[in-house]
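Given next, in C-alpha cells, is a single chain: the form predicted alone.
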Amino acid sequence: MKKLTKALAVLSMFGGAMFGTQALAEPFKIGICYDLSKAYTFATPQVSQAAMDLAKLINMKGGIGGEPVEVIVRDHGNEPQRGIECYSKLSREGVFVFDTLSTPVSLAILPRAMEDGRILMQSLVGRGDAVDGTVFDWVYPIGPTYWGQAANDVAYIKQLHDGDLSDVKVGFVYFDYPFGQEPIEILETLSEKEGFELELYPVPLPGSDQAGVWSKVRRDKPDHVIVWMLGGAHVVASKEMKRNRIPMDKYISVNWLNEVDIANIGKEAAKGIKRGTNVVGGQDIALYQEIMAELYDKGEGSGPIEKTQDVFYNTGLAMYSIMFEAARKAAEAEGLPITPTSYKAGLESLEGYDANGLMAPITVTAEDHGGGGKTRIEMWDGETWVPQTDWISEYTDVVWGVVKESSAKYEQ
C-alpha cells in the first residue's frame, strides 16, 4: 500500500506539472512487439531499454505538444502468430505505430498494417524493398537495408584498392537462411559491374560449426570477407580465423556486432575487425549523456546500466529518436491528437535528421521510406571503434534497381 500511495502521488505531481489540474492527456503510443525470449535476445533488451529511457526523458520535458508518450513492450518470441496477436491487441488499444525487430514477424504484420493504415517501422529487418514508398505506403524501414549495407561495404573495399576491383577477391560468409542470403543478389550484381571475384560461404545455423567454412576461406585466400552473422557466431568465426591464420582485418561484419561480441572474442584478439553501422558507438554522445544525467544518475533508468554501454542501445536510441521526432513534427504541423495520417506526414518531413550526431543523417520522402541508406565502416583498434569512412550511400542505382524489381512483384 505504501508503494501504491507513493506511485499515485508521483503520478499526481507528474500530471499537475505537465497538464495543470486537468486529467492526463491521452498518450501517444508506440507498440514494441519484440522477441524478448528466443532468437533476438542478444539485441532486443538493449533496444527496448533505450526506447523506454527516451520516452521517460521526453515526458520529463513535457511530452510532445503537451501529450505524454508511451512505449508498450510485448514479447512475440519471434513467432509470426504471436506477433499478429500483439499487433491486433495493441491496435484495439489505440496504437497505430509498431516495431517488431524481427523479419518473420514484420512480414506477417505488413499486409495487415497496409490494409489498416497503420505505421509499421522496420529498421534493419523485414522486406528490403519496403523502402519503396510508392508501393509500401505504410511501411518505413528507416536506416540502411541489408542490400544498402552490402553495397556500401563493396564501396569501402573499392576505396582500399584505389578504385579498381578487377583483381580483388571478396568472400561472403553468411547464415544460410533469409537474413544471411539477402545481400547475395546485390553482391553478385556488383561483382559483375566492378569485376571482382565473389566467393560464397554458407554457414549452417546456429553458426557453432564453421570449421569447414574457414578452412575453405584459407584455401581460397579472399582479400576481404564480408560477414552476415549474429551474436556468438562472430566469436566462433574469430577462433576459426585464428586457427587458420587469417588476419582479423579481412573481416567486415553486418551491423549486428557489439561490445559483448568484442569482449567474448577478446579486445586484443578482435583488433582490426570491422563492421558497417548507421549509428555512432560509445558513450560520447549528447543524447546518451543527457539520459545518464537525467535518469541513471538519479536511479530512474529503465534497466541495468550495463545494457546502455552497447552499440545496440545506441541503435535503439536512434530508432526511437526518429519515431518521436516524427510525432513532434506531426503535432507541430497538424496539432493533437496525432493521427496515422499526420504521423505519416511527420515521417516524410524528416530531412537531414541525425539526432544531434547520434546516427547517419536521414531524409525520408514519400518515395524513399529508407531515409537514404547511409552507413560507415568502423574498425576496432583494441580499445574503441574508429571510423574508416564518412557516412556513405553508394551504388544507389544498383540497390534501387533491385528494390523496384522486387516491389513491382508485390504490387502484382
Second form
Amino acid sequence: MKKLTKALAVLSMFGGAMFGTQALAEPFKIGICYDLSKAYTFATPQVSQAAMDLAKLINMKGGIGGEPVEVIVRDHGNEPQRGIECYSKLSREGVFVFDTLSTPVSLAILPRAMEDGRILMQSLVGRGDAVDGTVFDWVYPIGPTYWGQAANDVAYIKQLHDGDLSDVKVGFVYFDYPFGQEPIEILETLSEKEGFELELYPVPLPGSDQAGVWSKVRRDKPDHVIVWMLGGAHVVASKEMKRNRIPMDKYISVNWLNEVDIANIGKEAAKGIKRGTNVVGGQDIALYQEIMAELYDKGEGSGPIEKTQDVFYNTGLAMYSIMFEAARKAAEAEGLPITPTSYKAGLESLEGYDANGLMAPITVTAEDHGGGGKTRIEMWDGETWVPQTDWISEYTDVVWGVVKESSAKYEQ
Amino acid sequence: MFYRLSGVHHANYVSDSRIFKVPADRNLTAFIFLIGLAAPFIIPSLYLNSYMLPWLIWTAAALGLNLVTGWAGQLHLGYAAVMAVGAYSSIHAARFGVPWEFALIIGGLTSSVIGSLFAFAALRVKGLYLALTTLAMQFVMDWVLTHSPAISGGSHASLQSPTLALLGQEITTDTGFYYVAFGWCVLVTIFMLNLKRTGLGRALVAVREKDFAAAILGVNSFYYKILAFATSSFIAGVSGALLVATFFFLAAPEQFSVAVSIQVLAMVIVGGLGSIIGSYFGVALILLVPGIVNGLVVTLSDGLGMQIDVETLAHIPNAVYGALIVIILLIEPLGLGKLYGNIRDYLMVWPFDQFKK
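Okay, that's the form predicted alone, but what's the structure of the form predicted in complex with its partner chain?
Everything in the complex follows now, all chains and molecules, and the chain you saw is the first one.
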C-alpha cells in the first residue's frame, strides 16, 4: 500500500512537472475569433491587423516577461455556432483570453466563458451590463458601453448649452434592433432628469432608406441628433440631411464612424460631423508612429498600410494594448506562466492606463470591468478630427442604475 | 453483395410496408445507432460538443422542415421564426419553474399553434406567394423579438436559459447534452421513418404532387397542409428549445434570424427533399463544412508556411464551400440523399449489375 502511494505521489509529481514545463514553454496567446467574412467586416480587418502588428512589435522588443506573445486570428462568419467552435478549439489549445468583436457570437460564448473561467474581452460589442464585475466575473467589456456613450453625448450637449438643457430638443436616430435600441432607456431617463425634449427616429435595417426619417427630423427641428448607426447608413443619412438642409454639425455619431465613411460622404461635405470615441483619431500617436517605423517602413506590416489609416485600426491598437498590458502586469505580479486568474488580476490592476496617449485612460476594478467608460466628442474639420471635449464619463449613477437593473436579470 | 436481396420476399402488405425492406439497411442503421450511442467515448470532446451536438439538433430541425417542404411540398421561409417561438416559450416556462419536460412540450405546442395560425393565413396562397408569406412571418417574429423586452429578455435581447434537467437529473456535462440531442434526433428520425408508410405520409405526398388531384381522391388538402405545418412547427419548437438549452445556453434573436431560416432550407434542399438520410448529410454540409474547411485551409496555409492575410484566409473557405454546393447540385440535383441512393442502388446488385442492363 505504501509503495502504491509513493508511486502515485511520484507519478503525480512527474505529471505536474511535465504539465508545468509545458505551460512555461507556451507563449501567451489571445484567441481572436472574428467575423472576417460577413457582417462585421467594416471593422474586423483593421482591428485584427492592429492586433497582429502589436504582437509583432511586442515580440521584437522581447515579448512579455521574456516569452513571445501570439495572436490567433480565426473567422467565424458571425455565426454563433462557429464562434463556439472557435472558442472550444482554441481553449483546448491553451488560449484563455478571447475577443469576438461580434455581438451574437459574444453572447453565445459568454455562458461558456463564465462556466470555464476564461477571459472574454468584448470591447464595444455584446451585452452592456457585463461591465458589472460582481455578476460577470470573467467578462471585460473594456471601453464605453453604449449606455455610457449616450450619456456622455448628452453631457457634451449640456456643455454646449451652458449647463441648461430645459429648452433643448435632442433627436435620436437609431437602427431599430438591439444595437440601436440600447441607449433609449438612458436617454429617456436623462431627458426626464435634465428636462430636454427627446424625439426617437427608428431606422429600419439595413438603413439604406432614411428619407422618411430625415424629413421628419426637418419638421421637428431638434437641436442635435444623436445617431446609432453603422457603415453605409451614415452616408445615406448625410445625403438625406443635405436634401433636408439640416446642418452637418447637428450629427453626433456613435463610435462606429470611420474614415471610409467620411470618404464616402466626401471630405468637404462631412465637415462638422461629430462622433463619440474612446480612442484618439488620426495618425499622430506615439504607438502608431512606432509601428510605422518598426514594421511598415521595413515592409513587415501585417497588411496594407491603407488599413492602418482608419480609426478602427486605432481602436484595435487600444483594445490589444490593454490586453497585452494586462498580461505584462500579470507576469510582473505573479510570474510566468500567466494563468486565467493572474491575468484577471492583471486586468484589474490597470489604473489610468491610456497606452501613451492613444485612448481614454481606463481604470479597471473588480466591480467595474468597463474601465470607467470615458469617451470624448470629436469633430471632422474637413481634414482631421478635432476634439471637442476632454475624456469624460458623466451621469455614471444613471448608467450604473441601468447596468445593475439589467445584470440582476442575468443572475436569476 | 452488400445489400443481399435473396430470400427477401414481400408476400403481404404488412411485410411490404416495413421500414427496412432490406436487412442490410436495418443493420447499417443499427450500426450507426450504436456508434451514436458510443460517440461520447470514441469522439474527442471538442468534436462532440462543437460538431456532433449541433449537427444532431439541426438535423432534427431540418427533418421537421423536410416534413412540410419535402413531404407536403409547401415552401417555408420562416422556419427559424417557429424555432424561436419554441425556444423562447420553453425558456420562459422553465424560468417560471415548470419542469423542463413540460417546458419543452409547451415550447413545441406554442410553436405548433403559432405556426399553424400563420399557415391558416398563408395557405390561402400557393407556391412562391406562400414562400413570401412565410418570409413575412419571419420578419414579424424578428420584430416582435427585438421590440418586446418582456419576451426577449434584458440587455441586447438575450435570455438566459436555466440549467436543463430531465427526469429529475440536472444535465451539465458535454456527454449529457449530447445524449439529449441524440435522443431527440432519434425520436424525430423514427417518427419520420414511420411517416413514410402511414396514411398521413401518403396524403401529404398526394397533396405535394397536385393538391386538387388529391382533393378529387378525397384527401382534404387544406387540412393536411395545416397538419403538416403544425407537426413540423412542433418539431421546430422543441428543436429550437433544445438548441438553446444544450448548446447556446441563452437565446438571442440573431440565432433565429432570416439568414438561419434560409440556411435550414438550404440544408433540406442540398440534402434532398423528402429524404431522411439526406437531411443528415445536408445539415452536415451546410452547418459543419464551413468550419471544417476553414480549419483545413488554416492548417494548410500554416503547414506550407504561406503568408496569407487573414481576410483572404477567411474568404477562401467560403468560396470552396459555395463551389461544393454548386458541384453537388450539378452532379445530383435531387441532393445528397439521392447521391447516397445512387450508391446504394449500384451496390444493391453489384457485382452483377450487368444483369440489369
